[in-house]
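Let's start with one chain on its own, the form predicted alone, as structure tokens.
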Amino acid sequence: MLVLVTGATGFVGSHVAEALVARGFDVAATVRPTSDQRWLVGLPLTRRQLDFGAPERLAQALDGVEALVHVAGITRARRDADYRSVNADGTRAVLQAAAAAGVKRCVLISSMAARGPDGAQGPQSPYGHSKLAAEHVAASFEGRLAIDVLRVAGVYGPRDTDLLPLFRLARSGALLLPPRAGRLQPVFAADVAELVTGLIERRLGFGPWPVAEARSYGWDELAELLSAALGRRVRSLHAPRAVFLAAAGASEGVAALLGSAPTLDRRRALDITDSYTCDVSATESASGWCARTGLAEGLERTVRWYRERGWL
């Protein structure tokens, strides 16, 4: 079976592509002329050019493809409209081309941001709204494509650059944390990839299906586990949400001057100061999968990988 992975040059997508190759699938990875392909080096897969705005390129990329894993998207943007353009409109373009090409199977990687934080009635950010819109797009293709939607929690692990600043701050011996009341429920990248590979041949149904480690953690517990993984004492201080929002505003201002996407924006500041937890029992029961990597082990493996490559 030929499986096409969009976003395969990115953090999560590269883990998915690697896992599919390891399971014996024929894999094609979408790339752009500007893509950093370092995580694909040495993998026996083909590379296909993808352009959401060029239907003929989409058709070529999907030629002969039997299953599609749509990971491509953005988590940072200079403008709010960019989230919808890439995450929702891009999904529509890919699924239209997939349906026309006769693709049999599709797994869409969505986000817990599409649901919103605990207790909310929906997404709370432009990013979350764009991921929910992508899910609605996918629902409109039911009957033409066999689609499963995975609402993945915060993903961490080797190759991740988004959480690298957190590890570097902890290495310095001091860590600024959100309010103690918040909880997080992350998932290790390799565990996400394992679930995706299993779903290529075994459909769950549309979902959306929450994907995370089965248990959640408080921020103090995260700090303790991070200290253990780094092998040094880390002093932590909790700050109110306003501090994180102020830092995000400053980051957005600097990014606007530089013409780049901010490292910390208000969406991320809200996400880390809210709680995102979920019940994954239905996902586990239906798929036979569970996140096997606990946070302690996952942080240790991530720190080791960062150090081996000189990132930490």
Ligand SMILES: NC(=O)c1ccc[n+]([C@@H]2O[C@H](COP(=O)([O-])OP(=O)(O)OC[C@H]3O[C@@H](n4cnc5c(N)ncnc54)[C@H](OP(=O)(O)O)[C@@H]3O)[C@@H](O)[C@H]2O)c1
Given for the second form:
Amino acid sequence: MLVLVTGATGFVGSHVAEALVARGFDVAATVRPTSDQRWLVGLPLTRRQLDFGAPERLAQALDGVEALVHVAGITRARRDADYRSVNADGTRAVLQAAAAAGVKRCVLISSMAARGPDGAQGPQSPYGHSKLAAEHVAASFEGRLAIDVLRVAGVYGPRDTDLLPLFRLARSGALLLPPRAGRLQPVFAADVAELVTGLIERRLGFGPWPVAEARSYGWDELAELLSAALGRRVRSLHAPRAVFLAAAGASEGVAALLGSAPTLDRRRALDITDSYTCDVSATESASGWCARTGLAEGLERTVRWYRERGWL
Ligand SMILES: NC(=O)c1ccc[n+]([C@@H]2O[C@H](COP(=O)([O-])OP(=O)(O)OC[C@H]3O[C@@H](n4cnc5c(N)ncnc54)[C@H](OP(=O)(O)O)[C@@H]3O)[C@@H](O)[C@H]2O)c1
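Let's compare: the form predicted alone is above, so bring in the form predicted in complex with this ligand.
First the chain shown before, then all remaining chains and molecules of the complex.
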């Protein structure tokens, strides 16, 4: 079966592509002329050009494809409107092409941000709104495409650059953490990839299905586990949300001057100071999958990988 993975050059998508190859699927990965393809090196897969704005190119990318995993998306942007155009409008373009090509199975990688933080009535950021809009787009294709939507929690693991600064800070011996009351419930990249590969052959239904490790953690626990993974004492200090927002403001200011996307933006500052927990029991019982990598092991494996690459 030929499976097309969009966003295969990125962090999550490369793990998905790798796992699909390991399971014996024929895999095609989408690339763009500007893509950094380092995570695809050595993988036996074909490459197809992805351009959301070019329907004839999209038709070529989907030609002969039996299953689609739509991972491509942006998690940081210079302008809020970019989230919608890539995450929601891009999803529409890809699904339209998939429906026209007669693709049999689709998995859409959404985010817990589409639900919003614990206690909220919906998404709280332009990113979250764009991911919810992508889910609505997917819903509009029900009947034409067999789509499962995964609401994935914060992903960490080898190749991730988003959380690398946290590891580097911890390595320096001191960690600035969000307020103590917050909880996090991340998921190891390889576990997400394992779930996705299983879904190619066994449909769950539309969902959206929360995807995370089954248990949540406090920030102090994270600090302890990071300290164990790094093999050094890490002193942590909790700072109020305002400190994270101020840092985000400064990062956005610098990025605006440089014309780049900020490393820490308001959305990320809010995300890390809010709690994002979820009950994954429905996902687990429907799929038979569970995130096998606990945070302690996942952090150790991530630290090992960062060190091997010289990133840490
Ligand atoms: N990381 C997380 O914690 C997390 C959690 C939940 C959900 N997700 C979702 O997972 C997906 C991937 O996130 P990630 O963390 O892996 O991000 P990433 O490393 O930045 O990868 C993004 C991927 O999307 C592609 N892409 C971005 N804009 C595109 C465009 N306009 N046209 C075509 N391709 C485009 C990129 O291709 P190029 O290489 O060509 O730029 C890259 O392959 C996103 O949909 C995100 O919402 C991520």
